[in-house]
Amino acid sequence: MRDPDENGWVSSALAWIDGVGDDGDFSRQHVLDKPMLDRIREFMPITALDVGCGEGRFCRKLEKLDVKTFGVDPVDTMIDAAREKHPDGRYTVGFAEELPFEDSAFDLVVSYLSLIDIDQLENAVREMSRVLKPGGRLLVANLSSFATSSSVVGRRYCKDTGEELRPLGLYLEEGKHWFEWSGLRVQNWHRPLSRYMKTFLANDLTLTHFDEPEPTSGLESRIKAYERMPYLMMMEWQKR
């Protein structure tokens, strides 16, 4: 039996919970968001599995899109928290390297800064592609791998101008980090851009959007922050 907390997230989840709101935090509220619903809406899923739901957020924006959704997270106080926000919810306690759900049960499997979260890389896409209807999608938000590598090395600063700089760290080793924000701490994955792309083309999916975006609102210093670098990337991936 796996431990749900091994990688700091069962003793984080009630500081994430108070901290991410129903608005979540700068990157899902400025930056991923539109781009994922827009992808979303461009073809219409009836049916959709949100992999590392956390406590919904994304679950219950799929809902307002008549799309009939279903959450799935290992962390127990997660999916409590997700069932008392969204009391008509469909949420389960899993592991997205062993999803509790039939194959080709889904038009549409939603990965949203979950990845980074995951050890077992290439048995989460396979179960993820498994559970997905020929056709079907699967839709990726992620830190970008230059974020990753960057966060690993920590801030440094120019000494001429007091710029803060994200130098890369050792960008093609992989490797998991304890990182602390805001009361929580949990374990983040860097995997190079390569290992991603080489896992998903292994799993019967093609890649059909590719995205760095930028944010689309929010404070300005924010704003510039994360236009220093490709902060996050989205994925569109079709099932054959």
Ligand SMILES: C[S@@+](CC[C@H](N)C(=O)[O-])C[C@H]1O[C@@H](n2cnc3c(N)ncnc32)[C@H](O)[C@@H]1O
Second form
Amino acid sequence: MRDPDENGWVSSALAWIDGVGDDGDFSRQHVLDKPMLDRIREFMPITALDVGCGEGRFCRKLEKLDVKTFGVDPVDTMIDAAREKHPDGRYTVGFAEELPFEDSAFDLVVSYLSLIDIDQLENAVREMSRVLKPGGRLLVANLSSFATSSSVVGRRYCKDTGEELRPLGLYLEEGKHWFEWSGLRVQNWHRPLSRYMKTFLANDLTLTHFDEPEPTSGLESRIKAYERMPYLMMMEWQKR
Ligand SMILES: C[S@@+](CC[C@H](N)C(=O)[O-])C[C@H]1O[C@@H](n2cnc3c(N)ncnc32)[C@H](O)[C@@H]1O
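Hand over the structure of the form predicted together with the ligand; the form predicted alone is what we had up.
First the chain shown before, then all remaining chains and molecules of the complex.
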């Protein structure tokens, strides 16, 4: 039996639920939501699955677009909160690596900042592809591999100017690391971009969109930080 707290998400769930709100954090509110929803509006799926849905924030956004949305997450506390916030929603406890859904069940599968938390990348992507209908889309938002590599090193500051620098760690070395912020303590994976790309390519998926989105609003200092490196990446893959 797998322990859903192996990466800290059970112990951190209440802090996450308290902090995320309906708009989400900076990355969600000012960077990702708009381009993610734009892609979805472009092909208007009838059914969708949000893998690692947390407390269901993005599922609620999809339902507002009239997409019949299912959310899955291994942490009971997240699923309980999702059901409480959206009593008509469809939320299920489960791991990405063993999705409790039939083959070809969905037009759209979303992974919104959850791949960095998922331990068995190959199994999870194989499952995401399995539950997609042929022609369906897999829409992924993830921390960029530059960002996860530099997070392992931590913040550094220029001696002369005090400017924040973001040096890379051992970029090609994959690994998971503990991070703490705002009452959360979770493990996130750093994986080189090639590792993600090869895994999608090996699972009957064709790349239809790629972006390193920048903030469209928000604090000037946060926007400025994106000049140094892309913090996020977005990909859309089509099931063959
Ligand atoms: C950073 S949160 C993102 C939640 C949501 N997608 C959002 O953007 O608000 C990561 C989520 O991944 C979930 N998670 C961790 N391991 C997972 C796994 N093996 N399969 C599916 N979800 C997982 C966690 O429980 C957590 O809810």
